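Only one chain is included here, represented as structure tokens and corresponding to the form predicted alone.
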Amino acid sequence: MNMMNAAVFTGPGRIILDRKPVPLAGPGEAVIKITLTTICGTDVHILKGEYPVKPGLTIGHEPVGTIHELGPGVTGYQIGQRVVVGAITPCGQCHTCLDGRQSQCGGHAIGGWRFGNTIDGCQAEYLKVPFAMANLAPIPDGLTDEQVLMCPDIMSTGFGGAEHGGIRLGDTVAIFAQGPIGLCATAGARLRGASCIIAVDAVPERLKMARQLGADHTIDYRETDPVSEILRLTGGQGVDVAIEALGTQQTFENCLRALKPGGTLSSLGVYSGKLSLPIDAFAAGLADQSLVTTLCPGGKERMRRLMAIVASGRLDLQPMITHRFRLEQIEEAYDLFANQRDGVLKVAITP
């Protein structure tokens, strides 16, 4: 039996490099050889025991690779072809998918998130892809692995927050937290036509990157109360859209307090514990405001569109890759990323 290296969750506080069998492709499936992947903030939630997965699961949901094996029924692809697979792998055939909610594939919440959640993920040398015909997205010639590494999750998620927030031409938008997903939400707001983008964080490197990606104003919440400053910048009106990209009670409340009547709170964070609505900030439910949530849109057409944006030159997310590791260094990579040391934004993991 062929074996491979894989990053395995063994219990809260521990993800280790272990050995597992190389997966085999069944009907409708494919196996890809991973050439590049990364660590997501959700993986850190798993590491800390804040999001439950079964011990023994391979972690990771942001795969870039080449096709190693095609199962029966998978046509139109070639062995060795370079592909991206979204973090969310919809079947494309269930009622929820056909209803346009592919992220919720199967009809239950977050049903489309399988890698590193319900099946083995991609922080490994090989990955089995379910519903391959709906999820294998060929990488255009001329694009490198690093250029498309953000497409499977954070680019799709951040853009999804901007899209679901309904940003219109000329809108004023505030994005709370400028981690990788918040930065992509900032870039998405610019591409959607926002005329004023306000980015909130406390890490200088993140605020600098936010300006590079389109933020007009940046707020260091350690130095200035972000809600007061946003209200000052908007003449007391508040923003049309507030995007929450961290997953904490405080940032959620700040989004509400910075939002104008009739505005939209677009939530991207992964929350743990209890989340409550303060009645004053919620205007007792009478402010005509909308609250929307987003799970990373997936599927090969979504990936094609995101890669087309990269190929067009309209957005370059490579500068977000601040550190590079081999798969054999995965525990070191998690330690750096989870503790946000050395100005880390995203890490590239190469088997």
Contents of the next structure:
4 protein chains.
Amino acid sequence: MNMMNAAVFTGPGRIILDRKPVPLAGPGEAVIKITLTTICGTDVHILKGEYPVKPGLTIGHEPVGTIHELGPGVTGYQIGQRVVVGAITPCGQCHTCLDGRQSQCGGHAIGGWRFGNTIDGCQAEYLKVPFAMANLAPIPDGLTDEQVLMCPDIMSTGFGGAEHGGIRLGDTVAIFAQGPIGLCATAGARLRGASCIIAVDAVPERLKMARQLGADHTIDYRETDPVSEILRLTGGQGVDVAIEALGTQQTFENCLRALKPGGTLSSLGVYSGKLSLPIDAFAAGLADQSLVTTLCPGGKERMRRLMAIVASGRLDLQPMITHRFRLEQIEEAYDLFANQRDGVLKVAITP
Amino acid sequence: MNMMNAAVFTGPGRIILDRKPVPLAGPGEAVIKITLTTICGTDVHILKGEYPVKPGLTIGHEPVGTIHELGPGVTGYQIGQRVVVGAITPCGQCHTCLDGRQSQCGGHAIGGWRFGNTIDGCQAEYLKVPFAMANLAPIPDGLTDEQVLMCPDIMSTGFGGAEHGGIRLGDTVAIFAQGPIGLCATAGARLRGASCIIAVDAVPERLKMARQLGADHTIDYRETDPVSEILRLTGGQGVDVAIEALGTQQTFENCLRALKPGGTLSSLGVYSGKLSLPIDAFAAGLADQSLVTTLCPGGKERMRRLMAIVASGRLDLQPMITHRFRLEQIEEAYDLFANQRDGVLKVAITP
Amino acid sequence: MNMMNAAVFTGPGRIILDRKPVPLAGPGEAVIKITLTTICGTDVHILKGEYPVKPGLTIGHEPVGTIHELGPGVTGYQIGQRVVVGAITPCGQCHTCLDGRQSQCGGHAIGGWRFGNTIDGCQAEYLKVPFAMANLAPIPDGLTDEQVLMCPDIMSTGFGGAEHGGIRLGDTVAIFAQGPIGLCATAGARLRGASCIIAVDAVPERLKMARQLGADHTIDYRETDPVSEILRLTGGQGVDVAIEALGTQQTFENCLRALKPGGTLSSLGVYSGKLSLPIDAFAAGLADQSLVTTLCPGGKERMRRLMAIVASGRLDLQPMITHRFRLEQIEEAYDLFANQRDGVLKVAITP
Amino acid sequence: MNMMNAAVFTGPGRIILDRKPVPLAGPGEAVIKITLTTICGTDVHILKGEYPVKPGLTIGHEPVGTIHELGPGVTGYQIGQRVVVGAITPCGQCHTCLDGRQSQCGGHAIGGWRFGNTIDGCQAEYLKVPFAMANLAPIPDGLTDEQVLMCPDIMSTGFGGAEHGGIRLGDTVAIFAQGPIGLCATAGARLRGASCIIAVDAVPERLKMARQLGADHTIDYRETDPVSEILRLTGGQGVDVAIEALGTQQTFENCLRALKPGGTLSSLGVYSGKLSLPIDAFAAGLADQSLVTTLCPGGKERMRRLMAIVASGRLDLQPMITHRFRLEQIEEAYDLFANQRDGVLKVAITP
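If the structure you just shared is the form predicted alone, then what does the corresponding form predicted in complex with another copy of the chain look like?
Next comes the full complex, and the chain you just saw is listed first.
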């Protein structure tokens, strides 16, 4: 049995480099050789024990690689072909997928998120991909691994926040928090035609990158109350769409307070603890506000679209990769990323 | 100066019959002679001091009447013509109205609700109607005042809950609370093509009327836990759309718990106190759930559509009128209605 | 090799009963034993040579049956289970399906329609079902074969016309032609909440059934010009949505002429020959009109929803079955159906 | 009575500079002093007698100016304030406007287009604006007249084509014809997030500007068959959205032939003569294609949004102004523009 390196969750506080067998492709499955992956904020939640997964699981859900093995019934692909696979792997054939709710594949909450959640993930040398026909997305010629590394999760999620917010041409949009997801939401708001984009964070490098990716205004919330400042910038009107990209009561509530009557709060954060709707900002439920939530859209068509945007030169997310590690250094990478040291935005991990 | 009777809020706990001058129509305005009106749950919130309005205000926002006076610039109507006016009176010409958010007219929360909120309402002999061109809705021949009495608020709001919930053919829908608004949401869900409608309440008469208006299943929450029962009825899947029609933490939370991943919580309630999103039912924000809120859609086109539905015989809401009073008995009517005595659903008030 | 009876197209004008091998289920496939099927107007187009298919093909795309064999990888079903399969069989996993355009599966026009078009169909004793996981839809207990016989095509298509037309509560809708598809569009318009439904045809039995299924008005176009009559019924306004359910220049054009500015023409017909947009009715392209077309939505979730509607008692389409034949009588059945003799609406065919 | 210069249609082939009284503002109306306007392709249709208007009418529907007079009931504006008014002037208060179909104001086709169509237009020194409350849009400080000159029609229409086409992130979009409207559609497609934009025309300057405004590929239809080339560029798939911006059978048909199954043809052209739907490209009506048409969205909120986009620096349409004239030179301007001489795109006319 061939063995490989893998980053394995062994219990709260511990993700370690371990040895595991290289997976084999069953019917409808594929195995890909990972050439590049990264660490997500959600992985840190797992590391800290805030999001429960089974000990022994390989972590990671942002794979870039080449096809190593194709199981029975998987056609139209070649061994060695470069592919991206989304963080969420819909089957495409269950009632929920056919109903258009692919991220909730199988009909239970978060059902489409399998890698590093319910099955082994991609912080490893090899990755088994379920429902390969629906999920293997060939990388267009000319794009490097680093150029498409954000597609599986960060870009899909951030853009999803902009899309589900229903941004229209000429909208004003505020994005609370400019971590990787928030930055992609900022870029997504720009791509959808918002005419005024306001990004909120407290890290100067992140605010600077927000401006590069499309923000017209940035607010450092340590210096200025973001809600007051947004109301000032909008002549007291508030924003059409507020995007929450952190997962805290404070940012959630600020979104609501910055919102125009009839506006939409598009939530991307992973919340823990308690979450409340302040009755005043919620106008007792009478302001025609909407709250939409988005789990990272997946599947090969989504990946194709995102890579097409990268290939078109509309957007370059590579500058978000601030640090690079070998898979052997995964524990070090987690340490840096989880503690947000050294201005880290995203790390690239090469097996 | 001609004087008239009016139901006036004089302070928390007190709505009294008083004398006021008959209003005069300014430019763009009309005055209608009220022939029938009713009391809304929101009026009871006002009475109890839970929703603040200025003492001295005439209450009421569900007017049926005849045109008494047309101000300058109001054309295409005749004195004596029978009309309905929606509870919400959009101007149609401000940025917010032109942007499609008419209920929030003027751009501040709940801005389109004027009658009995920011200007004198219709529990009186006469009512001044602002933006008359956008709001006077002629009653089709052959419909009685009682047949259209639910159009201004109850029917428009309840239907709005079904519409904004995005119900599709074959959806399963649960409606929590079967007061007048909830009953109309039940009827609305039926009209939109839900194939399984589950109504929750504890008052037998309301559950019975829910069945008449379209519910396939009713749940008495005192006898059965509604969330468990809904999950049982849906084979553990939950509902596509859950409509909240009361305004409490309990019903709001039950909606969320009864919801399918990717489903929509359509909220109609007027909340007070605190409102929280339980993180487990909210799946930490990752279940692609949506929360939409609706303030009663108004304007003459909305009223025309609702009256067309009544005229078509699709729906008869007259049985919801359980009690009838003269305007002179308004205090008695409030007493009955506010205390939900004698199986009251809606009262009809005749000046 | 087991043999079976099948209705085979052998050339224009000829569909004959022939013998073919019982199909075998490959990976991802299933074979069902047909217990009931029917003939569609499209089959008549095939018979007449107006829609080209390969000689030797078994015709038919409306299968009701029991599971006979499950290929490798098909799980969650049992042999003998009663199922319906939609006329269109999306794979669920290609770019087009994942993009939400399942009826165009594979990315070429009409790609999702396989049965009796590109692969053997269901006017036979057995049927091989591709992409079985996405397409086998269990029949709810208590429903007979005849009750669900319209689900695979007629009901899905007709309802699709109402759904894609974007019908809103209180809309006025006209449906041109009341054959099986048009009748289902009429029923669909009713289910979506149209308040005024106008059905046009010239066959008294069809107009009568239109009224039973939800039409408020019927127009016999041999007696009355339908466009004038619709304009009269709508006070000169025209309809919000006009549904074309025949596939001729005349009905297409009448839809456009009966349409309100800003309205939607929802087209279901299969057109041949020429089709033109009269510039006057099209207002030179400036009337904000939309034209949408619909190919029968398929897949097991769609079938589940349609059967849920039947099971709820909302709609009974069984009266549309006017004649019953054995598969051995298929040529006789085509003769009756193609020539619309004896008031035929739909025939039921039992192998 | 004060007199002014105006460009008046006196019969097919003749638009002349004439003298007319300065209009007066009635209730709900305003008069603006025109500071800049332009000539539209539609005006050329009028000139040529292809679109009928009453002789004696002042032409022009793209006004930039200052408020000269406010009629009774028009509040919130000041004399001298700089404003733009959309080509289409919805009342905001009729059934059609309240139903969300403002361009068809009044309920008859093209009803919202009044300037230079049913009432005097803006190729004059002064312009009377109906429904002023809904239509006077203040120009943001810092924007010049030339910067906002495209907002009333060209930009609103072109963007409308992109918006109604339902462009999603990552779509491929083709725009047929790169006159002023087509160029704005190209810019609009870019703003909505299309990842591949293909512009078709035969004038090198227009194709060059198309690339500046966002086209990834341009096709000179005299050199290359645009349909074949689009299919080649899209790997045989066709485009998600095809925008027609000319109004001919050829471009309309090419749109259809270049379209992906399930795609949308967004039509902006003003058609005359005959228009047909080729059955093959239309896939007999079975390809789930949509055809949407757009009449220039108007009203002050639309203008506010468009000017916000200009103010944000997202887009600079000023380079489209290739020639400048005084109102006194209007006949010369028409001669140049109607004959598309000297590389003209848009002319600016200063009274």
